[in-house]
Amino acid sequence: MNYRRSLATLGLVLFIASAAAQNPYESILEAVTANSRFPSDVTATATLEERDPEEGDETSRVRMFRRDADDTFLMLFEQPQVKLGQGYLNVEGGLWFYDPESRQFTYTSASESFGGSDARNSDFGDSSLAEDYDVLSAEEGTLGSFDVWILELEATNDEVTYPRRKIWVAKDPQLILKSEDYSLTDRLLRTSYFPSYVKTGDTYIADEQLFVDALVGNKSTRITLEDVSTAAIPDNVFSKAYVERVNR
């Protein structure tokens, strides 16, 4: 008996079995992440239109600075006047909220509401779907006129905003068009829509986003991005000192 050949055959069988055991739909998450992750810096102006039957409607204007290479971002409120100078700074693995009245930085969470809206702080940072979720199931379908993959996801860590998600991913290019965000007990918390993207280089950013609260009826936040640029941002912008300086 040729033991070398037998061992080689066994190794090949084990390799094939291992490859087959891997979830083939994980590559879709990897493509979505790659299509939404910027190799360069990004700046934009975001307009948030909040509809809240309990607190009333509000429109805000925010200046966004983002650097995916370092997983950092800065969001500075320009309007309304009552929020002028407030900011969210994600730097060195920590997310901080700055209040210009107290001149204090307060540690906050990526899963917290952004400025009281239906957007979450994590919505403005680097896409990390491929690192944070496993695919539980997948099927083909349609969403409007788009052919999509419908994936059910489960978080691989407890640092994500939503432990379970269901996403509708366009087949070409592979971008999220809709997301249903769930709690650990499978309670629907939020439905998100991304009907429009703008392409810069080989990367896409959703320039129109709609977040609909599933717990409070008729509560939602629409975000539109303008003046999107991939010009380099000075390093000092991503610092507490910069946030304090622009508020003097």
The other form holds:
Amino acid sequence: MNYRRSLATLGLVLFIASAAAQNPYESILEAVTANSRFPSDVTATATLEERDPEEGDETSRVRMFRRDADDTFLMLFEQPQVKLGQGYLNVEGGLWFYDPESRQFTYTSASESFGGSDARNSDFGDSSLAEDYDVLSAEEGTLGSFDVWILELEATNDEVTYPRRKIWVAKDPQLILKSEDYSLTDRLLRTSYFPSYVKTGDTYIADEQLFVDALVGNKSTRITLEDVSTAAIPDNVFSKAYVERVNR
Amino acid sequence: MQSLRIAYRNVLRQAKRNLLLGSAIAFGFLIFTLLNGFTGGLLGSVSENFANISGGHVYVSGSGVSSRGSEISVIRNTAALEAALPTIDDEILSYTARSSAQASLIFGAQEETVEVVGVDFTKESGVLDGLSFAAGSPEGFLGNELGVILPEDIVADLGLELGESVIVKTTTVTGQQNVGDAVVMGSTVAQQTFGPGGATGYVHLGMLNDLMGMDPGQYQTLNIYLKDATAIEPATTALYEALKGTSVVEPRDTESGFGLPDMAELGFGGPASVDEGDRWQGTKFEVTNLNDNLGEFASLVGIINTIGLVIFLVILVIIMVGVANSYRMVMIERTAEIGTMRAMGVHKGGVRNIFLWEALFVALGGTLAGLALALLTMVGVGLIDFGTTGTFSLFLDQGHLAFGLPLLSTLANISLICLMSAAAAYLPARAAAQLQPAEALRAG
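Any chance you could show the form predicted in complex with its partner chain after that form predicted on its own?
Then the entire complex follows, led off by the chain already shown.
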């Protein structure tokens, strides 16, 4: 009997210890992930305004198709004319870039630049903050008029684009308002701002995003989303055949 | 001997007709020889240029699978590879271990993308000797472990000076963003597009490995220069078999086609996902060679050669028809002469041989003239400097068109044309030999 009681006590102690050991701020990451992970399909039109002191300014228009349930997305350039038909297709764990001139798909990665802008391919996919990062430290603060949590994150694996991030998360609803993204050598690479969100159902999507390059002065990319819809997307849209067909 | 002398005299006697016939043969042989020489030289130039671009004749790359199922392009088990190298020790001239990355170089508000190659210069000091320095020196570069050597046009575009620090941004082999600082210690002459130092920046292997998240002794590719380029296939097979005995090795694929190495295989596109059933433990090696990359190009050269052969056969048929017609006319014109010769005791065989020797002389003269013209054209065209920049320079040898003309096949072609010309002249020659002396004299 004593033996059984001892075992039960030990189990309870371990359970309490494990609960105490779990970082309480991990739940913030889980909430952020849940708030921005769409249970349904999402379609939108994105306008990218790039400011580059060397290359000059450029505006692009991209049609976005996203299905978080399968971790897939398709981005198709509609403007400018020189990029018309180019596409990024994320299917079956692989990200492909389609060039309509050569009519070929080239393997690319989530960490690569999106169409030469300051946005990364990984910025357009499903949010996986809770799986990919641990919270190193957290503090309360304000960002403008918002009460926020300021979290320092460290990647749980070596395959995410940014090994370390610092994010400003609004308290209600829990959404990222600002992010500083750091390299493996801990140097600031870019600062991202998400000043505006639209809500569809219980999920939010940033309809305005600003990515500021921290290494090249005065280089930035602003993305605005329009025509956000959660209508179902046909399965064949997330395929290489579809990308080729729309380019005919 | 008498027939030979008379045949020679007859050729000179009817110089105009034989000159026209010989010119036709010469022109045909000129075209065929030029085509053959061009394709022969082209294959040699492209092979050599590709060996320079790829840094060798035989290439070994390696990759592993991460815990998340991504293929990571790095040779972590360098010991297994280095243990296999003695298998082809007699064939190896030198070998180079390399890491490479597409990097953004940032200086002020300027940004340029360049391929950066990491080299262990303590083992490969000869690499620096092969670079044409526009500024800086090998000694200065070797003295700075953060040193970088860049193409001079990149240095100019970024507005850099020697000794200045530049930010190097790249991705690790696992796909993470990373940046470091490098110090410009030299610049290379930018015109060597297809030679060492072309559009490539060089850094110390340890520095690049650090940026790419690799251990100091690791590398991504091992490129082997062979003493004899014709030993590519046996050396590749021997190395492949030796590695297969100790490690996982990608089955040989010799149908890769013409082109530069696949950027995804070198990890430039970031790590690719590997299906669960296809994953492996440790380092998987892949052994390729120059011929794999040049397979389709060699096929293209083969097609051009086949077209050349068809042209050659058409030319041969035209020559044979021309020779047969010419000697039929000659026989009619010389009927009285043949009758006289026969009456004076020349045998049938003697008359026939005179015709055959004449055809041989014309064919030999024509082919030798065609060969001489072809050689002159090759030398002339070979002197033109097309420059060493641009895609076309891939087909050139140091900016010049190279021609390759195998002696034996050229001699064989000359012999074939002579023999076929003699064969074409055989029927008229035999008809001439069959003429009855009395009838020939009467007809003449």
